[in-house]
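The chain that follows stands alone, in the form predicted alone, written as structure tokens.
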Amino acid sequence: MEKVLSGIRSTGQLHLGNYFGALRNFVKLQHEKECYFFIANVHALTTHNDPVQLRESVKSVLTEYIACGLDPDVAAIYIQSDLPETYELYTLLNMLAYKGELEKTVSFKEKARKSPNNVNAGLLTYPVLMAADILIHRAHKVPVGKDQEQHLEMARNFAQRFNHRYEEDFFPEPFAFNFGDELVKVPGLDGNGKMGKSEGVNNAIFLRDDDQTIQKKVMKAKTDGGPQSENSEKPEEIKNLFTLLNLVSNTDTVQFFEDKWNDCGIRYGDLKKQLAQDMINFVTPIREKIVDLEQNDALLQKIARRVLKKPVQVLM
């Protein structure tokens, strides 16, 4: 049977960028795959090194994961920190990763820009300790959202690079995993970019946040001044817009408003009323079971201490 893994990072509250880029797949593999989700909170360190915050993000996330619809009695879930073998297979492929395209990553130069006092040596070799994360169960697919495209090729090249230098075929290539078409890339409210925790926080619809907060985020969201022609293509702001509507309301209400687009009859305001609608109905289920499963620290742990259903095998 194929494995899966992929995990996300324990830096905060999750959002819908990270339940359509990531998780709805998760939910979907966990039947038919053999399938390991963690929780990176050694990931997190990069960025995020208080502990006392660090502790929550892990508690937040692992109730989010479970109140998305992942099982911990069909899929193995556990926090990325309880498994030290990674750190070895890490240490091995660290020999194998090159400094100039550690430094030509996306995720290594957006991050050094915007946090040029924070360049550390865990943020240059993240992507060999995502590899690690992969190689480590030999998984074959990863479920993940378009930008880390990169990072996958980066794990297959030092799964080459291993295979190469000490025994053939002895991890499979891993590869990024989505039902649809294409990777998914879920843009944030600010027009540009895609959505995410450090981009602010109105930029994300979080998977706690309330009916009033999804509302007001919402209709902040940037627009322009409408469509100038009769089937004009869209600028950026306003294809995101569209991209989230896609993605919780039904084909009715996305052909209405694309029809109004089309027409030159589109009022923003009547499309971000039914986007934070569609938003609110699709988030509260969730919600109100985060809300249920932070009541049951008992289950939480117990979920948290199981081991994998499978041991490591450990390398040398």
Second form
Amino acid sequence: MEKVLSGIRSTGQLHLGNYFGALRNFVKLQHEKECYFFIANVHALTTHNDPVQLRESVKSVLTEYIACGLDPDVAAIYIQSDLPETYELYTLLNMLAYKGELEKTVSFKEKARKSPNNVNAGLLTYPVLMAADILIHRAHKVPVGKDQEQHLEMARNFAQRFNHRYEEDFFPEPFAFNFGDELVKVPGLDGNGKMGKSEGVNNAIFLRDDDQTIQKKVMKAKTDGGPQSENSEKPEEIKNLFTLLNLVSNTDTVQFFEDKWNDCGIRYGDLKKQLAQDMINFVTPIREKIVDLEQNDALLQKIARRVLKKPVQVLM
Ligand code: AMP
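The form predicted in complex with adenosine monophosphate, contrasted with the form predicted alone above:
After this comes the whole thing, all chains and molecules, with the earlier chain placed first.
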């Protein structure tokens, strides 16, 4: 059976970008494939180093995984640091990864630009550890958002080099996966770029946000002066609002606002009110499950400490 592996860094609360880019697919895939989903607490160390926050974040992501529908009886859910064989493979793969290609990685350049005082070696070799996470399970499919496409390409390169040097077909080539045709990029609310955990307080809608917070953030979302002619191209910030509407609203609602845009009758206040309401409807049941689970620490501990249900083939 095909194997699936993916993870999310424990660097803060999860948002709609994590849900629609990754988690939604985890939940579907767990019933179809042999699935491994982890909490990437070692990857988190590349940018976050407060030990207390790190522990809290692992628990928080685990809670959010379960609240979104991941089932520890169906998929293997684990914490990255609980599978130390990953680091063994990471060391071996590091000998096959070249400084030049790592320095050219978009995510590395972006993080180095944002935090010039913390350009650590772990940040540079992030794609190698990610490849080890995937290849240790010999996974075929990796459900991730569009921002991870380049990392998957690198994982394939490392797998090929390993196979070529040591043993043909030892590792399968892993591919980024989404149930739709294309990988997803969920935009933020501030007009440009993707929704992210640390892109400013009003950029992301978190799965734990209450109704009022969602409403406030959406109403503050960037818009323009409105369409100047019928059937015109939408500017980036308006396109983003429609992308979000497409994710949480029904097709009639989306069509209604598309028509309003096309005949220049759109009122952004109405669009935002509807978007906020549909986001609230979407987030509320997840938030309620998170709150429920947080009252049940014993259950969370039990899930977290469970050894991998399916034995990992120890490599080498
Ligand atoms: P991270 O929070 O960077 O560890 O990302 C965890 C997963 O969520 C990865 O598969 C990302 O591709 C996905 N993800 C994060 N933000 C977004 C976004 N704005 N749109 C789509 N996918 C996202």
